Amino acid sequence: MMLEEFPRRANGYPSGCRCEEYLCDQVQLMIYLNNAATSFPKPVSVLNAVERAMREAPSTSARSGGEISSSAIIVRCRELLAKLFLASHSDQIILTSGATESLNLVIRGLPLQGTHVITTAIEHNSVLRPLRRLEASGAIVLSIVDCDGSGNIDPDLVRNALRANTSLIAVNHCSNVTGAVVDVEAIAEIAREANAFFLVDASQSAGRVPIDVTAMGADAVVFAGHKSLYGISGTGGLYLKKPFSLEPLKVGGTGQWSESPVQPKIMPMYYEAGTPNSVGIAALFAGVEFVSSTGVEAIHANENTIVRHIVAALSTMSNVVIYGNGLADVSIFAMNVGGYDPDDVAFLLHESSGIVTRSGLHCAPLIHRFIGTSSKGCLRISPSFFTSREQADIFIDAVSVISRSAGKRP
């Protein structure tokens, strides 16, 4: 297989690009299917906040004389993300550097020492990690629920494993190797009835779908402000339906109540110690405007539209391997192609065509022994809200080119 039988773009960006979106100069040599990484390109919007944030003079909320820009931001992201997520008031929602440090203020602010813990077999390291360490410190017992052969979770399964002392119940709302979205709704009637603490991590989810966190019944509901939800990397934070359930992961500088010897019990800012990623905040404001003013729906649809059409193609392909149903309920899917590593189609993919994709793993290592991939795992392919027509039938067309190569190999 030679590199120049695979399909290579036009100079320029591919028609039907949304120009006024994002800057087409910083993607044009690029095809990018990772975004349930990290989503790219960002709206234009997000890159001028990043830009005005920090030509503008630095404060803190509530740190400085006067309420300038940077600091309003803050209140107002924290408004516009409660109103995207229904929460009831602003101050459920605190803001974190990201998803693991939100998971891990939630995993070791709770009182566990000595319960059991359910989670399942889809979650992410930053579930499993910091729940193995208490399990291995003999603070508790855990029990992590199968999965089926698309990363959906039964939650009659859940509901077996219950025991007496159940004190947290950890689920994934969306897979991020099949894009399977978990019915969390009917395991959170299962947390309440074993009084449990129902931890909800919605790092693909958030964006993607439409989330209530009220409909939901979740105690805390974690969210990644880079990924779908278009901010930059270092940002998200996390729904926390009572407040002071939890003890802080930090404590320290708050701007206010500075006489007080310990952390003062205000919220959020008791979760909140430390001078805040003011820039950072700033984009994920921009990025939560961006995907109130289209739509979540509209965002859904229109990404899923993408992938039923490069899932349709890669069906007809005999050697390339789709699992899960193929029809992700986000737009996320996990593929291989027969006789290939997948590291060497992420490799083929990137030099011949200048995709990007994800190998491997995914920092979610139990899921594969249910869904069918080998120990390498899988190729994962993830379009967001600005991948072209044009672009997904370049990447179906590389994919064509490996699958007939693979095909032909000893």
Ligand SMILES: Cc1ncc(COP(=O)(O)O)c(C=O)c1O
Given for the second form:
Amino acid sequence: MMLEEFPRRANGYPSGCRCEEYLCDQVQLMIYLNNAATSFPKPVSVLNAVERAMREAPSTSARSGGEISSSAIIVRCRELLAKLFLASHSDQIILTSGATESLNLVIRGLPLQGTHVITTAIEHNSVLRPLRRLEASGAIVLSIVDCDGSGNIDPDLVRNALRANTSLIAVNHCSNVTGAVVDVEAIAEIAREANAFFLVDASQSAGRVPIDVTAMGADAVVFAGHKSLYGISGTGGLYLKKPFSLEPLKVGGTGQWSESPVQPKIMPMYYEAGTPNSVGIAALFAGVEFVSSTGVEAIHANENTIVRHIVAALSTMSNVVIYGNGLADVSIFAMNVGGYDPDDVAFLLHESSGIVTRSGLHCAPLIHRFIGTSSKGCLRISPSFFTSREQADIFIDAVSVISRSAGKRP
Ligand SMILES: Cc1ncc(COP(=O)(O)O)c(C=O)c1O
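Now show me the form predicted in complex with the named molecule, since the one above was the form predicted alone.
Let us now look at the entire complex, which starts with that chain.
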């Protein structure tokens, strides 16, 4: 395989690229297909929000009467998120440093001692590890429900796993490996009947598919700020249906009610001790504004068109394997090129054509047993709203070169 065989390196904007207006120098040098890890590029309004927040006089939420702007943006960010997720009140939105903190807050904040917990094989380590820690300490008994070969979860398997003392069901809304979307409404019904707390990890789906937390029937829905909500890293949060249904993960300064010896029982302050990440929250506000004004449906339709185009082309290549249903419910899918280690494919794509993908297990170790990628993992492809057809074609051509060369191997 010769480097010249590859499509041209992405050394300028492909014409018609949707991210022309969202220009950032680095974008010109790469085709970024790793949005499931963190989205790139960010809308220019997000970049501006970061700069504006850094230039403004520092202030912290609810701490000083004269400093309005950053606390105002925190309130507005909460309101906008509540509107996006159709929560009934913005006090139900708790802001954190990311999905990992939010998941730990829920898992460690529930009275799980001596109970049974159900989760699934498609979970991220930020669910599996907090649960495994509780299991290892003897606090809980853990059941992990299998998925099928595409990463789908059969709600009946969740029902079959119930025990008399099941207190928590924790489910990933969307696999960060295959893009399979779980029927969380059906599982909510099972949780309700069992009187178990229902936790949904919407890290990959928030911003990619419409989310109605009320219709979803979840007690808590966790989101990441820096993925498809287009904010920056170090941001995220959760929707919590019932106030104070969790113990806080951290306690400390709240800027108000300082005379109280204990954490003030005020939502969402109860869960947000410490100086907030006001720059990150300003960026998240701008990201959510971008998502809301563009429309989640429009984002979903755009991304799906690109994924379907790529999957259709890859399906004609004899030694390319696509895991999952291939027509991912969201714009994430997994693949391998026969005869190649996924790390090598990721390396070749990057070195030849400036294409950024992610190889390996993707922090979701259990799903690989079910999709058949336990030994070396797979290559994950995750375009965003900003991925153009021309960029997708460069990716397709680059995979085609690798696949043809793999075919020639003895
Ligand atoms: C499904 C899922 N849950 C949780 C996380 C953790 O998100 P964060 O790194 O923002 O805490 C990720 C990140 O990749 C994820 O894909």
